[in-house]
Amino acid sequence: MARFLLRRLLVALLVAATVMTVSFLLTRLSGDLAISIAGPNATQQDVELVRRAYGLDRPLWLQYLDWVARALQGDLGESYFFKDRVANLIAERLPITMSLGLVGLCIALAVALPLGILAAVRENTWVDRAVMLVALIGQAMPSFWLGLILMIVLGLRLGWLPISGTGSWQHYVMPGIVLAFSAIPSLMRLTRAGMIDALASDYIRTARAKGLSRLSILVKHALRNAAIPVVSIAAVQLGFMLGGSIVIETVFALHGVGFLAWESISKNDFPVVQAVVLVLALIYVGLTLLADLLNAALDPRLRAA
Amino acid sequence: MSGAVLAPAAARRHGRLLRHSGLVLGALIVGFVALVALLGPWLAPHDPFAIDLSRRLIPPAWMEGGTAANPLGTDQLGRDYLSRLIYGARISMVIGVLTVVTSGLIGTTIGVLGGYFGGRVDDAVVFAITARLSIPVVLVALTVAGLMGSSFTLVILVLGLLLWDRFAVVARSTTMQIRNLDYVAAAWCAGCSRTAILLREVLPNIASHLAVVATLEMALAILLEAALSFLGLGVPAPLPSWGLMIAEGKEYMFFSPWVIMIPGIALFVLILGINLLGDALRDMIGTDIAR
């Protein structure tokens, strides 16, 4: 168990280091960052000034080491556009993105678990096929398009929810639904497959033979075993959702980290972009580590390994 | 008694029929879009780039105010919507196919090497997959497009270089299963080189699994291109990418929802068709591996 955890932790740290390098190189690969920052109307002199002011005249490896050393102390640099510390900007917006991700995950689980169980219990009937059809439709739905449709229907026609912006909890409902759509198909398929396996196993036959109620067999015996992979995939899905929230936050003008990244990309504000890539990737690394831990905690067989 | 015996068989036949219909429907949709993409210039009734400001936002023919000259209406610059939709199919299909070819080559190479050689090589491959998965695709694609200026080629390159993870995962696990089979050992004993074994024994036997992944990735690539174009950093205007058409129609969607419905439905149906095809393919080879 301890060896398993140590190995996972080591891999996570290595991935984090790789991600740091990637997010640094990402903003340098276009060639001259100073030209991008100075803008299209800048003279050669302006570009030189920008280059020196932002320390872009130093060799690449020195810039990299400097950035890493500062980032390790929590200093992600200064935004060119917002004239604020990048760490502050992200700390301000991260709760919004996190709430959105959690709302999305809760909606996804609330839909995927019951439907997945239902499909497994009624395997190979029309109920099962209807559920799988829902999964197919969810997979094929472009998220930004679904967002726009919800805006027209729920926002404009029915007037139930605000169309866009940040503020009350209502602003999270539509983006949450859209975000959930991306995670529902895989969670549902996984729940269904896990439940079908569990329901066919010997301990379920034993439980039935003992005369336990159907509900208690489903929830206490089958679901417990089927839920192990679902829980760990849910943690990973949350990571994907946070990474994908940039599209949805932009559609709904929800001012989270994704929206910040989009704004910064269009304004050539690269310290911010670089930092958002890093932070989202690190959160993903953390969540996969959490998934492994959850897996080990839920499944005693893994602990022995 | 005969009823009890027959029932499951009938249910199975029923299930096969449904799966079969999924395959047919998926093949029809993808085949149709591919044909439209191929014959685009001959099918389009108008020039998809021709602007006519006197004929802006004409609704589709079946709605009030529509004309037969523009069956799907015109956009905010008076360009024929059907023609743009047809040219958009070309963009989606070309991006889908080229991205899959690029990412498939990368992912399969990495995955097969890791699965066949195992040990240190495999450790490195698993690490590469883990690292790649932790990098947010959309954000990185947007950043690169923002820095280098978006273009058709750039979208294909960025997506192709990012979406190889599932190919690698599947190629690796299937190669591991095959590596220890007798015919691989037999080929080795017969004096085949490693390259020959990988190309002639391993690759043909994992190809069907890779085909399933290819459908999934093609659908994903088309969706991502649409999202990037929607955000203004994918395929640049005036190219009629379906995502870009939705973005351009967004301002008018509250008054004339059809401007976003038409390209959106096209996108939805194409992705559904590709996924149906992939699901049927997976059922045919009988595996859960690519799920």
The other form holds:
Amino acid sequence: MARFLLRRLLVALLVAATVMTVSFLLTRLSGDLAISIAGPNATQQDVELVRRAYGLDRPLWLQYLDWVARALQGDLGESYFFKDRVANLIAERLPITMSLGLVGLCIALAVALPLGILAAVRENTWVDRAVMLVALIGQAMPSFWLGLILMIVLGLRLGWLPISGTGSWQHYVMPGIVLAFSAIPSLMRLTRAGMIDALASDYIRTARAKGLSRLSILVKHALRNAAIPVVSIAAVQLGFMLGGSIVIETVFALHGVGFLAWESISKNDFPVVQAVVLVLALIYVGLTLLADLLNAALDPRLRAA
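Form predicted together with its partner chain already given; the form predicted alone follows:
Chain only, nothing else included.
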């Protein structure tokens, strides 16, 4: 197991280094940063002053190494637009994004697990096909479109939920549903496949022969083994949700890290864009490692490796 986790750690470090490099290069390839900082009405002399002040006149490789060295020390730079430390901006907005991701994951599990179990119990029936149809619709539906529909129906017409802001837990319900909708199909399919395999195993037949109740067999025996891959994938799905929160936060005006990224892109605030990409990538890598750790701890084959 230690060898497996070491390999996964090395891959995670490689992914983090790649994300740092790509995010740095993309911001440089998008245009002259000095012109973006100086503004459209700046003279050539102003642009040159900005270029020297921010070190943009140095070779690209030297700028990259300087940024990496500062990032490793926790210094993500200063925002051009907000005039504040980037680390402070992210620390202020990250709890909103994390709360949204956790709400979305809880909703996704609350929907995917029962439907996956139901589809497995009623395999190859109309119930199974209906559940798979729901999974197909969830995978194909654009998140921003679903968000707008929920805002119109639940927010404006029925008035059940607020359509924007972060004042209470109710503000997270609609964006949480939208965020969960993209994760439900994969979790549902994985639960269904795991339950079908578990229900066809020898220990389930033994439990039935002992006269155990159907509910006990499903929950205590079949689901316990089928949930092993689901737990691992749920951690990865949380990383996907956090990374895809930029659209949801923009639609519902949630001032989290995703909304901060959108604001920074529109204002050409490249230090914030680089830092947001890096932080979300590191969170995703950390959650992937957590999923591998859970998988290794729960899977006896990996424990023996």
